[in-house]
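Taking the form predicted on its own, here's one chain by itself in structure tokens.
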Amino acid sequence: MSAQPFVPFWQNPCGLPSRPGLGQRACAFFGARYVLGPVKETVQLVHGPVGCGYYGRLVRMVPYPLYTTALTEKEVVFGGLDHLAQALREAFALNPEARGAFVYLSCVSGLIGEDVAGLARLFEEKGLPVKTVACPGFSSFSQAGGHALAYEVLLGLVKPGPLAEEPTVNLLGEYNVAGEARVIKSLLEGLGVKVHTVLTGETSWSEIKTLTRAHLNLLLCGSTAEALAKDLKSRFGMPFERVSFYGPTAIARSLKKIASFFGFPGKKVLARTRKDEDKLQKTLSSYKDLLSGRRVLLLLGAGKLGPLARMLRELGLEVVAVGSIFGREEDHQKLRAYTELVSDNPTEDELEYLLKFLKPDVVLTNARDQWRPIKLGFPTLSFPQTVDRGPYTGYEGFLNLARDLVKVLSAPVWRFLGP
């Protein structure tokens, strides 16, 4: 890695709550959603304004379903409490197969103080589990904060149960992007171990109750699982790996880690990592030889800078700097290894600045600050990718990540548009 030149920039540490108007951050209800979203056999319901309904209803350019008790300023002097169990029994009648139902507590709701808590006891009652998921926007400065409040609820559905008979994981902070939790399965199914669920990309409210059945737990991002993985481990004595499968070299590492707790002897890892990485790198070599030397700016949620910083000097690129929308300490830690220009929650002039004055080669972001760097003229691939882009786990996610990368540093358009 070439030395790196001074820059005169503030780098902001982690844990400092927003500026007013100036972070790209999202809010607490947005963080739950992030992770509650995907879970199957449940109702979903926002207890706010429409507004509310509308941000939530994308997951990472996913929609899944999301009722909403759409308040107005009557439900606010006069109360809501009728309406939500009205919605509530609407929408039970509407998904005969939900098992439970979440409700969202945002800003509005929030602040109005209504015993949500007790209208969900009452359903209870009725043989219709409600989780009520307090995350009005003012409870964190972050959607970091909802992620905690998410997994807290999900925690309250786990119950003790018997182990299952064959060698089984359960997969922690996996989001299935673009189907990136297949290309997981597949590489622990050639090893012997099966995949009980997958927090929170690809559940169920069943599989939650009955997580207990997996061996082990594997973290894939720590610093939104992290404290479930914990949790689990101190209330049902669940060990957990911390494991990544972005990049050839992490997915030899974790795969090792999943047969030593098994007793897998370890030859059988090496010839599956070999015979992979054999036909990775027959196709791999014309998108290095394109890509080698380039300068990338990361900025991105903390749990997919490590794992990109990674792939990307697997690859053959330089990362010059790197911001996080909501990182932890130990996630800055870790990405000094790859550069030292490393700050939290950028705002957008300080963005612009670092673009022109380290003038990087391509830029790795995400939808919210994609359209700074495409303005001033910088290759940009914005994360989440799209399903057409396909996987970034595993071998072929490898490739993928190479290949798109090709293709924005090649299109022609960046040549009208040049810093």
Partner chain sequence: MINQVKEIPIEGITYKNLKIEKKPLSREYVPPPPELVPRANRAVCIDPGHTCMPLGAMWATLGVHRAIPFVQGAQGCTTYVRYTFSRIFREPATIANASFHEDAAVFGGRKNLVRGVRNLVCRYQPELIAIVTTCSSEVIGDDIHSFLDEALDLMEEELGPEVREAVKFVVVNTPSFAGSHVEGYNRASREFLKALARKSGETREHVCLIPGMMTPGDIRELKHMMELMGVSHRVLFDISETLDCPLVGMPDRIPYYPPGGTPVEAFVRAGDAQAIFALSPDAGSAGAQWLDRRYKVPAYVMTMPIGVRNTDHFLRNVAEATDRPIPDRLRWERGIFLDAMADTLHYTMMKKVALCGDPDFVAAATWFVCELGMVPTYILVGTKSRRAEEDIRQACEEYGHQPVVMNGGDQFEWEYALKNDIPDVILGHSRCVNIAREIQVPLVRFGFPVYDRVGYQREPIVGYRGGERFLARIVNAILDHQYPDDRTHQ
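Moving on from the form predicted on its own, please list the structure of the form predicted together with its partner chain.
All you get below is the one chain by itself.
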């Protein structure tokens, strides 16, 4: 690692409550929506004022149907439980194909303290399964709390059942951002492994119920789905493996792991990955000159940071500082292998100090924070959330990342900056 200049930088440890007035974190409802949004065959209803339902419809920039009770002053004062029951009945009537419902609690319903779980039991007795997601916004330090709550709800749906006949896996913690699931599925199909369901990027109520059909759970995002993988192991005896499809080294390692679990010949896997890797390196070599030695600043949620740092190193870039939004100690531990400047929940002015003193060549961040570094004149790449830019997973994804980095770095617009 090269010598770092002095940076006035607050290195916040992770897992702490947010500092009021500062920070970029979101709420538990945001986290729960992040996980549960794409689950199909469900009625999803927010019990709260209209705002939560309005914003919550978009998850990772994709709209998923979301109903809301749109509480008004009357319900806040006199209680909204009857209103909720009526809304649920109507939502089921409008969605005859739904197999169940998720009811999210917002700050208001959490504060006025309604017995939504009791109402859910009443519905369940009538044969309409209703699951309560108790995620009032204030109930956790960050969206990570919401992720955990959502997975607890999903765990409650799983029923024991027979195993599938052919080798089958579940993907846990894979959110199908920009079509990632398709890439991973095709990699696994090359091995002869079927994917039962993708939690929660491409899944449905009935697929979650029969989750135990699979022989193996593949854990992709540790920071959100690890607890689920462990619970599935202890409750249903389903083994799990940590895998990653970000970057060629990780892909090869993960495929080998899976092959050895199912007792496939390792040689075949090796031959396949080598062929793909050779193809990749041929295209990459033209990019590498531009990318090697470039210094990059990372600011993202948590789970993606480690794999992303690894991929960037494989491309020859140097990670100079990392900010996570809701990191865990394990994430930070991993990231310290790349840089000493690791912080949780950095504020906007802290980010600006980093930019001013470190002068990174490129900034990698999420969609809503990307405009600040751009405004200050730094080439910025946001993590893709739309299909048109393609995912960063798999071999083609690695190429996508390299190409995107080349795009932002070599864009002629930066030449016109300066006096």
